[in-house]
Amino acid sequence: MRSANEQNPPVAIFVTNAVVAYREDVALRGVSLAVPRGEWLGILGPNGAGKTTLLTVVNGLGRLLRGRACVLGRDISRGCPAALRRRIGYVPQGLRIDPRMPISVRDVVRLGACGRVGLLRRPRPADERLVDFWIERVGLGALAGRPIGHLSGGEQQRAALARALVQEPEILLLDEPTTGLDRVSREEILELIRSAHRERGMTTLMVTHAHRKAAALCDRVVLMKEGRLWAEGPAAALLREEVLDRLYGAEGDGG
């Protein structure tokens, strides 16, 4: 097997035979995947397929029982250095935030700047300008001083996206970024992601159930089922009704 330094430079993510288990629950069963730099990869599959676990591995937070993972040329099979994780932005599924939490939208977005410079270092003026830029870019300028828990779900997702993009990541990981949002909010969030992906040339991995949006936005998709890579290829070829019927079975899909 080749070392991380021998990987083809255009490959941002290289996972080989990854096995991950939580106690007796095997979440990934021998998953292998290569993601070129600059690609937008959609990850789809039924609940419990291992989609979020795959993101966790790429983020350097998943412990591999077997296999190997290389990200941006570094082997992270046994852990991910903090300096490398700063090059990876992550937007989780929408979380319910206690409205009493005394942290503002600006504070949340500024955490991304702290991720770039280090938690114990104060963001520089240039970092603060970047915080301002992304707060405005995601449409939260008028709400920057408001407690994050007072925002709607869509506004909280905008703040989470701004926090990730302030890091200026080379890889952006998105775990169901539009879950629970209304149609208008979904469209706006996905347009923000699309613009940032193109402008910054990021490698983007998006877990989603929204197969129609994935077909329109993603360069390629991987379909997962029961912890395995079930299929991979161009979005237009795989996100067809007959393929999705076999993938999801009785569970259905998210449209």
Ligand code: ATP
Second form
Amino acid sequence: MRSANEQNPPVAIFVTNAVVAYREDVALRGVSLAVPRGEWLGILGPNGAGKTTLLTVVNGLGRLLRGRACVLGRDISRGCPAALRRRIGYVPQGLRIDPRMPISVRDVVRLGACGRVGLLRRPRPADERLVDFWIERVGLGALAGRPIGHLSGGEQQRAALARALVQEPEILLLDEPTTGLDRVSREEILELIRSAHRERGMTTLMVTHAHRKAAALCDRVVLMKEGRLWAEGPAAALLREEVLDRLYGAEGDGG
Ligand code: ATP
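Alt. form predicted together with the named molecule, vs. the form predicted alone above:
First the chain shown before, then all remaining chains and molecules of the complex.
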């Protein structure tokens, strides 16, 4: 029988010496990272640093060439079982949906419930209530029946977040969740993530280029460059102009 610690380990994510390559492009060059349960970790760094690739290692979609990844007590280095993937919510960078796709906002959000109950099983009334709850909470109540492709980029981003939260994940992976949003939407989405993170005690990993927001929200940050962890520590200590100038080569985006 597995001990309580194995089922509920204090470290939610444990990555050791991860190497990932896309053919000849090496995206991660030996990354090691431990994320305690309940932490909100910011992941920052220049374009192409490997931030998205690191998220794919955690959600089991990235293939490790070398190294090891353990998530919620399971070794996923050789693949992530569907049951574990359901415990991990993923909000990718931009949904890029064809406007002719005949699926509604509600259908998209309901996919998160399918993640929970299994693709071929019907969501129960309780799942439908959860779908309604999150559609309202992300501010899409009036648009629930509209084709997803007819929504603006910011509205699609809200739908993607609702889909992930309907899944009631223990780990939430966010890839630039506020990129392309106007100021008001950005604040609203981040506030929503903040309250969901707290209420549900999730472990949240957020890739972002918004340094000031990350400094205000994240418990800890890792800075990545050229496929490596360049620095890690408390947000307030690392997200300072002189550090960011060195990371980006004096072209940091202070967003
Ligand atoms: P950004 O801030 O631009 O989103 P990132 O830090 O998230 O960048 P990744 O998307 O992880 O970076 O990419 C890391 C490296 O891997 C880049 O050099 C990129 O070109 C390469 N890469 C990413 N995905 C693929 C892919 N599917 N096929 C080939 N190369 C890829």
